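To begin, one chain is listed below as structure tokens, in the form predicted on its own.
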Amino acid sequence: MTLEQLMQSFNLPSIAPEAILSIAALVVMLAGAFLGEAAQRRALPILALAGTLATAVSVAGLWNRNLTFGAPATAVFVADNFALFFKWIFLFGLAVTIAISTRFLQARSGDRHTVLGEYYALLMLSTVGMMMVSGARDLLVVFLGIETLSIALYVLAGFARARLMSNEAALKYFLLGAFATGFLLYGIALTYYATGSTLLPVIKENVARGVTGDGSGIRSLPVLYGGVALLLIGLGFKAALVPFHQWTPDVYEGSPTPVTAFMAVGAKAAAFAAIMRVFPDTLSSPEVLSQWFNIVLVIAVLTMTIGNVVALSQDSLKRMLAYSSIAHAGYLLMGVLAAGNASRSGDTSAISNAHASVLMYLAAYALMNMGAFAVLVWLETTRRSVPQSTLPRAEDAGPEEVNTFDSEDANLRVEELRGLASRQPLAAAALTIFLFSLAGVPPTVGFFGKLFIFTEAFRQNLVGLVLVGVLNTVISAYYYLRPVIEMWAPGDSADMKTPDATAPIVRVNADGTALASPAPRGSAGALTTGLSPAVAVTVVLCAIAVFGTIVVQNTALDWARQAAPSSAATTALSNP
């Protein structure tokens, strides 16, 4: 078989984005193995961003083509507009994470600055897993994609290897993630037994037929219900839905801040891509839908309420944003429920609008959340902090110089922001914009995201759920406005000082004793704690996008509507 015949037979362009990004990840990892430290710092971020850009170009070339990997009837992977929309979100999150990671990777000598290639490669391979999930048309492909993105995130969560909190975050995420994976696999197994397939269109068709004696429908309805429940648990863990959210605050707080931003956007979006394909699309038969609908309704109310109420008492900005992300998952479930309710009537327009509201909200969430975490990285790199730990040293080792400043030790508290506007007005203004957007204040992108999703839920007669959502939005305004008030209040926090241009370094002996000695300005051992231009550019662009949505909101919503109809598992798909 020639290459041309192979491409035509399996429709290889449908997996071009995943292939390009995987190859780029391998190139970055190999370059990190052969380049020196200085060359790695210069070249690897550029290589990673170039791979991300090439992948984005390939995604743009697939728009409206609705390709499948193999024959449309049996394809386990699709490149429809629904999947492509999510891939844009994943690539945006990847690009921002690469841009804001430079300072973290150079923070502590001997800890992480020698493994830049592995860091960027793990980010890119995790994104490949996310893209697999968004295009999955089979439950086994959903599982493979989730495992691909999760394994990389387990490592990334513990990438600040000398920090106990980072190690704890990685271990908690791994153990609970492995437990959730078991639920997901059992759910897939039970669903396969009940319907005779793991292919989503076949499951949809068999569920619609109901229990039959000829083997063409459902073999056992109770087994199917059990499988659906376990699928919800497995996917609910990745989406941080209550009561499967317990890992989120500790993992978000302990992970490196760029990694926290990446998982808060990418992993959550991938989970909702799977939820949208499996529940309102595939399991839309009235009898089955009525079972999961009421459960998801309760989960949505609990997720919104618990996320917002617990966030009220948080002093750490990262933990506050962690509970905020839980609450936003509850808002997204409103769109899932609206799509499920619309499928009862079979109104194609209503189903499309409900899907579009979820897509629009996820795009808004990605913009404002990545922007908020980028500002946190900015603030952490301009705050003096004492390291919590040092790397273990061999007994016969001589003196070693290590940097005393590590941005990851700067777990910023709300009260530390007092007077920030007078010291760093651009950072204060940007963080204010992102917090207003997260709260849903007009005319930010967060307001339009909430408006669309609340409107679709109201149109589907989910009035009580909309009232709960509005009430939770009012509650969330309190903890979002707390940092804003602190930033613009007069005064100064003693704990939030900009470091001197000359950062002290420490000579650490084998017995653990340390003798401080200031490093001369410009010396090789001096640590640069200033703001990275990449972080500043990222923050400014995200802030402009958050506010600029008022101009392009109709265009953005039309784009989401173009992606929404093709998300149904039974959509007609064609080969070129």
Second form
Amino acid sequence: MTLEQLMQSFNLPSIAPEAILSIAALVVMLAGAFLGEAAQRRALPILALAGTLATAVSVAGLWNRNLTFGAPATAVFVADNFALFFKWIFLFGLAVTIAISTRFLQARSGDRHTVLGEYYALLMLSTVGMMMVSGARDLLVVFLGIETLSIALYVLAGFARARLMSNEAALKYFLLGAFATGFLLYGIALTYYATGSTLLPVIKENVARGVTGDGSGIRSLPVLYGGVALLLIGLGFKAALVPFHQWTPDVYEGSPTPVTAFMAVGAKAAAFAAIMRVFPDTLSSPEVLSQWFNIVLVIAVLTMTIGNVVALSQDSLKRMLAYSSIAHAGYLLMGVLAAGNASRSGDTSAISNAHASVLMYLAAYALMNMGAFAVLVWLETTRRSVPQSTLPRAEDAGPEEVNTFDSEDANLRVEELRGLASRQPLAAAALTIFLFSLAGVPPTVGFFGKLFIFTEAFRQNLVGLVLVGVLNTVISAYYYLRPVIEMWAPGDSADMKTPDATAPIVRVNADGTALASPAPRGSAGALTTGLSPAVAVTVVLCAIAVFGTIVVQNTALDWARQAAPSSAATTALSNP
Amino acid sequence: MNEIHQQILSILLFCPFVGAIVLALMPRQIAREFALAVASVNFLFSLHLWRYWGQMSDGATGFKFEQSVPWLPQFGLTYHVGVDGLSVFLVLLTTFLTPLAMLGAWNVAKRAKEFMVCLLLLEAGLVGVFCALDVLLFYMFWEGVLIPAFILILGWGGAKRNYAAIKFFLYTLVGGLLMWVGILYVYLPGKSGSFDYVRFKEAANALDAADPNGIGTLLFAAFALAFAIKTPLFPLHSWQPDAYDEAPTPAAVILAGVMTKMGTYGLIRFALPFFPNAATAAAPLFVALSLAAIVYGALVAIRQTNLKRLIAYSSLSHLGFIVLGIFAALLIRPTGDVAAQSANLAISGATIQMVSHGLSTAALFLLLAFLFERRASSEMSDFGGLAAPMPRYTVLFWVALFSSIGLPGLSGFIGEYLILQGSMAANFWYALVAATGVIWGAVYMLRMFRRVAFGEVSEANRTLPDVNTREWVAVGLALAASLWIGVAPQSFLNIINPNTNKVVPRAAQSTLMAPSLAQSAMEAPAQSTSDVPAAH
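Here we have the form predicted on its own; I need the corresponding form predicted together with the partner chain.
Once more the chain from above appears, this time first in line as the rest of the complex follows.
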């Protein structure tokens, strides 16, 4: 069999993005092994970004081609628009993470000899896993993708090896994640028994046939429901839905901040890709749908409400964003439920709209959340270490967490933002924009995300859910505003003396590194590496995009709608 | 010229917005001058509306200077702006008061640049609110203006600013989100399928006509609640004294002068025309609440010792007048032309009162800002006998006060008179109770004036400098505008009147022009027989 025949039969271009990104990851890893440390710092991020860009180009090339990997009827992997739209989101998350990681790793890992090659390669391989999930047309591919992305993330969560909290995060994530994987796999097994296949279109057909004696439909309804429940637990864990969210705050808080950003956006989006494929798209027969629908409804309400209410009482900015990301998963579930109701009715334009709303919300969420975390990185790298005694301790920080590294690395508290608008106006303005966007205040992209998702939920008669969502928006406004209040409040007298009147916001040194305006409460011997220009550029670009994208919403919504119906993945393909 | 006519509103909207962005990137030394230049130029631009008003004919939708650009066509969202007689003066009020507020904030001690950026963004948002003809676009501006207002209170406010700012934000947000749910309900397919004003209104009217007591009332409540909170209407006003008191005084000029009009404007532009039946059913409640606001606000104002809080409560009272005029118009029985005239009169009065209250409150807050600049206090007990060291200030204060009370010859009189006459047609007792508010108004205002201007001059006040040219110009302009409306109301009413029957559609049934009390008194509405909204 020649390569050409192979290309023909497997349709290799359909996996081009995954292939390119994997190769790029290997190149980065190898380059890391052979380059010196200084050269690594310069070259690796650029290499990694180049790989990301190449992947993005290949994704763009596949748009609207609906390729399948192998014969359309039995293919386990597709490159339909739905998958490609998700790939855009993953690649955006990856690119931002690479950009904001550069100096952060060195500054905050407490480890001078971080292996950069591994870091970037793991990020990229994790993204490959996410991309696999988004294109999966078979439960086993979902499983493979989720494992690929998770294993890389387990390592990344503990990448700041010298920090206890990072280690704790990695271990917690790994143990609980492994447990959740067990649920997922067992769910797949039960579903396989009940429907006779792991291929989503076949499952869909068999589920639609209902219980038949001859084995062509559902073999056993209880087993199917058991399997569906376990699938929901497994995927719910990855998406951090309540009550499977317990790991989230600790892992998000302990992981290096760029990794947290990557997890909060990429892993969550991947889990939602799988949820969309499996639940509204596959388990869409009225009988089965009504079984999971009410459960997911309850989960959606719980996820929104608990995420927001607990976020109210957080002092650590990172932990607050962790809970806020849980709440956002709740809003996303509204879109999933709308899609479920739409596929029950079989109205293709309604299905397409509901899918589009989830995609648009995820894109908006990725943009504003990455931006917020990028500002967090900015503030962490420019913050001089504050003597522990001057900081109020978090109530949840037990005495065992006090050690040399943690005392330098205590997470940024909301009170520490006081007077930031005077010290670092650019960072303060950007964070304000991201927080208002997360709260869904127009005219930001976050408002449009909510607009689409609430509208579709409303259209599908989920009025009660919309009202819960609206109430939650009010609750969330309160905690999103707290940092804004601190930032814009006039600082204490020491801050007021900071001569910020005419000073440029970021001073760029001769060697190209930028130094932030001096922090007011600096102490001697502080570990500060200064602001990386890449972080500043990323923050500014994201902030502009939060407003700017509303001008191109039009195009984005068109894309999302093209991406949406995705019948390619869920029904046996009719050949073109 | 046609192109400019189409784009003038966008220019008014984007000029301060772009100005704010440029200002943010500029050095601090010339921030104030630049901001003032942008705002002044924008005001000059806005005079275009006034200059060419007579030459423009109403578009198909009953608005002038319209511009419509599809934004999210798949979603039914259009960038659609336009003005009519009900909104044009609010646009002008915004562009007029913003430079004055900047003059008032000339000596803001710290971060003057950011302050000016926020004021410019506020101006852009407010112009958007008053000229948006797409309901979702309106909602976006409605919520969007919260951001600069919130930051103004936070960054430059008084001691309890955090509490005041978050209260202000959450109150408005709750109302706004419920309105949003209402908007989505009307929008959904089978109903409007579009957010554009005219189509949205048709869908809302249909819903209202089909079930005025059920869904119509719920939807009206969703809209009216948002507007009532923003106005604020008794008993939803508790955010207001805190917000005005804690806000930096120059920002309070815009907050009290323009932002409160968002609520009353929303009532006459959206809530009433959309759900006329439900609104009529609810009108007695709103009339009762507005009467309560008039009396309660005035009585509480009498007891205030803080000047800013006093003005806040007096605003509550004056805005009660506006709401009274709007809802009394609904309660006038449609028994002929006199009733229709009276209803239109009440709406005209409410519209002119919005502008008038904006001008007089702005003047008062500017004057308080000057005092605060000199003494860092707004407590009445800190002042007294200012007539001796600050004679010119006292004169300005005197005029501003009378404009607010409603002395004939100043704008407050025109608005209150028309409202009282309109509500008299609805029910004699409405007018009687409301008229006591005018008396109470005189009581608290004159009491304040006596406390501030006369009496012993304390040592601290003996050497206060009188108003300088900048201050004189800022307040003088606002008062001159007030005087102009008071002396020549007809030029304003001529623009407002043809649009008043958009608000109370039943009044539009009038086809004959009978001479009426209204006309003889005010030479008021030359009612056109063309029924603008019903044409679609």
